[in-house]
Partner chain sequence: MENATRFSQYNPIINFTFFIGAICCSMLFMHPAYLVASIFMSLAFNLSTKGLKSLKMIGFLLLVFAFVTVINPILNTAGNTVLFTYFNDRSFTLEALTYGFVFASIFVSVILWFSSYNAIMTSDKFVYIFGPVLPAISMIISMVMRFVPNYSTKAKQISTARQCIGLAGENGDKKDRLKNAESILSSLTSWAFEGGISTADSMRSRGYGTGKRTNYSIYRFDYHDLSLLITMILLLGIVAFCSISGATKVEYLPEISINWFDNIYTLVGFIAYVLFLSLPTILNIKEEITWRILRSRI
Amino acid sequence: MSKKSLITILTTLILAPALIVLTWKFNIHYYITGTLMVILCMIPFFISFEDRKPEARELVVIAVLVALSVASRAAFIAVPMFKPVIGMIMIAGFAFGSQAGFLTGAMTALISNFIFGQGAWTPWQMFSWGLSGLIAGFLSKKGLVTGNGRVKEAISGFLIVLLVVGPALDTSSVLTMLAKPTLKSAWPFYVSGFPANISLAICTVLTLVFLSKPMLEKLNRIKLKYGMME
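Present the coordinates for that one chain in the form predicted on its own.
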């Protein structure tokens, strides 16, 4: 396993969850946690530049993707739990790899919550949305989705929301609203959250079906032209 892969695993799958647990256990303010989360997810992203000197325009592309993802969430502000934001984050991961996908997801959650409201749930959203981009980048790198048609991308999006993003956000509700969570007191949160997760998963599927192909065609041209990311 390469050094970049090890650093990505360490920061996104070990340090980031540990940071969230510390937030809950010691009641650390979510703004502090969000800032530390951004720093963590930037580490593997900039490690991807290890062998070459990045140009500002490469960072601008990621900033634009974050802005588009934030806008996609804000545009559906009147429709609860039916937002294309996860699909947009996954497209960033498909195009530019796991590190860029995780950074796009985490930054999108933090920035868009200045519109939707910050709270103890913000670090959980940053982590879970970042994971959707990270997993999308991994699947793309392994050739499991991108290049095999929009159906596999849509299926992967549905499963990521249902198995990763949704349960993580339900867990944040459990830890935020229950002083001493137990299996008996926690399971209603997961059951009640399932319809919302299904709604978000369907919206993610529709986003990937209609937007992944045209967006990836343009993003891949940019990536090849400037030799960006992974």
Second form
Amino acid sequence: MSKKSLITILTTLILAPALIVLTWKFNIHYYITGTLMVILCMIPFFISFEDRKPEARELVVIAVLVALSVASRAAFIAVPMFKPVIGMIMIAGFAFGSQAGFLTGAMTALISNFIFGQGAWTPWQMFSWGLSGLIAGFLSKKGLVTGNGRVKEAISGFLIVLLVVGPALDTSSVLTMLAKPTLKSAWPFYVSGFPANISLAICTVLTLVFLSKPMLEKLNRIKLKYGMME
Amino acid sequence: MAHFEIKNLNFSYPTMPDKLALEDINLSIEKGEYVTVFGKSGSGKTTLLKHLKSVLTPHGTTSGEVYFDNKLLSSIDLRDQSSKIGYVMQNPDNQIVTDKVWHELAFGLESLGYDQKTIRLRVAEMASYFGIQGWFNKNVSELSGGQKQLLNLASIMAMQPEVLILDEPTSQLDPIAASDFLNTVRKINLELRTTIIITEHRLEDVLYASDKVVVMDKGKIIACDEPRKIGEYLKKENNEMFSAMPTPVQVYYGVEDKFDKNIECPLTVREGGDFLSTIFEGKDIKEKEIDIPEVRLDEGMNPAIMVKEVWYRYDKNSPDILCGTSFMVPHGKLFAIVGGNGTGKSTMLKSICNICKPYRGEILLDGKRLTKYKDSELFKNYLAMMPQDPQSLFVKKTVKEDLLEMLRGSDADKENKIREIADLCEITDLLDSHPFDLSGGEQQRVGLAKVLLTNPKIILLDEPTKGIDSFFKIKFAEILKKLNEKGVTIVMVSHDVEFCARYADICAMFFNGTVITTNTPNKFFSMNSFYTTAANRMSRHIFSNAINCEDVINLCQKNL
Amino acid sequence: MENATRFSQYNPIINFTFFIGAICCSMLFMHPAYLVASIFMSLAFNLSTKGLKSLKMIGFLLLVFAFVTVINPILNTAGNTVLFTYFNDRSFTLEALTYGFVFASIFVSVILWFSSYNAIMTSDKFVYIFGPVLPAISMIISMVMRFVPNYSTKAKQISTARQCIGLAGENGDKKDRLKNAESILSSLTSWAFEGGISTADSMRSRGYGTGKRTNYSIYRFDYHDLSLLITMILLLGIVAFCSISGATKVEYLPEISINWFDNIYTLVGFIAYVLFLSLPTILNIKEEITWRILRSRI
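In place of the form predicted on its own, the structure of the form predicted together with the partner chain is requested.
Everything in the complex follows now, all chains and molecules, and the chain you saw is the first one.
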């Protein structure tokens, strides 16, 4: 780890508690606090990527993965029920590991919103989509999910959407719509968000079941061709 | 002092360690020279060019040295190399990195760490020199292919290179954009003294400008001489690459025994015309015309395709793309539609496939209305279209799997069909390769094989000769002729005037959304004075309907 | 750059600073006067940026406003002034309803600010701002913006190509169609990465990664930008100072208590706040008027 990364992480560790104190003291809108926290959490990922001075091929691989995911989100914009994008991000994570998975997820959220519109949800979407790629990469590194089968991929996709992506986005809407949310006042939002989350989870499962095997075949060939095999 | 000096260079790829991709290359290139490297695809041209820039040099076993400015290339700093040696690649799209024209122009300078002020000046200079001001603020995706390649060239010239290496830069462009591009390269060479090293199929546009032509075959340099001598060498060796020489050169050596005056070999149409005038000076020309068997255009009652007054536009509020087009295509013929960019040729093909549905007029296939066909019967055993980019057809890991995708039935049956089609398209050796690893000409044939597996009676081809070299074109034409003999009707849309003149049965000119004229190639091209073949342009003041170099040679032989 | 407004022509740093300032302030200040200012100025700016198109949003915004207003008192029963009770003793209080209004105002004005943000902050402006800090990430954004339209075109080409050889599965069942979609994506993926190799080569060939890299841009930071930036910072400073001095002190729960304009800080802070939020709208309108005058003189 370089000096820059170390400083970034230390700054994050100091800033996060400071933020909570400030919020408590000055009665700051919870959304601002929450969003700043989310951004703080993402900064180390971006900085450590920059720090590595990635070479041209790495940039191209991530750009292509992001562009494919963005295009997949755009392709199904006419079918609001079907959202393959989390599945695509997870496949990227399976094939290229946690860091690439996180970047693909976060940047897909950011860039597709340049096309569909940025909003208060952007940082939350970046964070949660990034996490889904990160977890996918982690699972595949630990050998828990190979990406070649169907069952484990489907389960992991289902759980990631239901436990990470869905709740994160629900939290962002709770924070924008409710003053001083408590567990008691916030639960209706999570309940009302549940059907949408289930639908997203099913789409992700379908995408993974149908695509992960053929896509990974292609991506593995690409890794060979780009000389990226570890 | 040579600018580039290559000494005893040998190279082999790790996948094929026994086969030398480059063998014993010795070459010296002077400052300011214009060098054309020429050879069949797969002869090692690209591999050679890539050895002239360290970051692009492929992995493999190398021996020998490359010197740049008398220094070993590998010892020169990469940063220096990237500014001094510019490299333009084949595909205009893939080379562009950023989304804005201005950003792309600045990309190289940013990488070299120039400051804002210098970059601003250089970018402005380049935009003015290359006439880019008009689209400076645009998104790259709004540009045409020709503009994109010009942008690539400009963004490299912004780094003020001493050498410009171009690897088949015009293979993806239409003929007009290609000539424009090559003229710009020529201008750079003449005005800025930049050394040019170029590989190119379109020899007619580069040969006259070259100081030196390098001919490669199977990884070796078989000839390196000034352009007027190269034709002589290839003719003497009876090398098949002679067929790729520009028309004037072929005509010159075709009638070589008929004149004994000391005349230089012509390279351009103008020189070719002068050459013909000289050899016929004071001679009486008895036969001005070549006999061609009459092809009746209205054969049969039901033509394979009949297009009647078709109108089409993409949107209600957009302009018409097809404006009352009518024509018909007889059975078993090769029907070529020629015309410029954006005239609606490709849209015409899509209408015949029922993808672009006309809002007025009708299309009949074998006398039956297109709208009456179901998609399932239309594209099974009847009609098929080959897209402009054959890569659009490739889905699987190997060529064979891709072909299998088309077939139903028992395994033995499938094997048979694949063997048959692979034989016809000459792709038997490629069956186990990955489709994306093939060369342009090979991909073209694999694409055709995949299309042919639908067992079509009518095939539509969109720009089939784009990006393939003249040897593959001959092979491709042979396959088309075989299909014609089997009774298959072929309609092709093309910019490639020379190909259509030589191989088509009927040519039609498309302009502004309609077919203007339809005729046999000889009549068609001899009536045109700009949109015609080089052979016709150089001989029209003497012969009336010669359109291929064989025609010209024949008539010369008869009259001398 | 169609219909570029005056404000959108300022340096992206100015654009970005303004939006961050406006959005954060709109969320921070719950003082009713400040809220009204924020809603009106965000609507005015949206109108001056997007023209009559922005009126289409009004219906939707009213709906959102009503929803957020009502949802708060239903979910939150705190507050002293009970308006009515329902469902056995669940109280609906005035204070919670007021809080609902406050949040609805915040929510709507943030939506409006973002709507203008999306019209002005294009991806290349974003890249310009973050390029120096996050060069690799910015490079990726720029590349993705280049790839996406390419991929859409290519996907259409592949789909047409497959249709023309009878592989589209148009008349087949759902499984055939899914299979076709998978094939299109597979083919697109191979094609995209294959092209990517040339893209990477082209980058390296033009010196990417050989050392220090600078960021060029067509945006300039001139005198106008500087003066606007200073004005914005000055105004925000006044707003912040007044706010810390109690200008925006409000309590809604359990009882409503508000500092009104008899407090000097509230008054000064409010004026500075309105000025800040209306800066871009004023610039846009001024430009528009100048043009009208120039045109009428021709």
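Here, rigid core means the biggest group of C-alpha atoms that superpose within 1.5 Å across both forms. All of these numbers come straight from a predicted model, not from anything done at the bench. Numbering follows the first chain given and starts at 1.
Here residue 212 does not count as shifted, since its C-alpha moves by less than 2 Å between the two forms after the core is aligned.
With both forms fitted on their core, the C-alpha atom of residue 10 sits 9.0 Å from where it sits in the other form; this compares the forms between the two forms.
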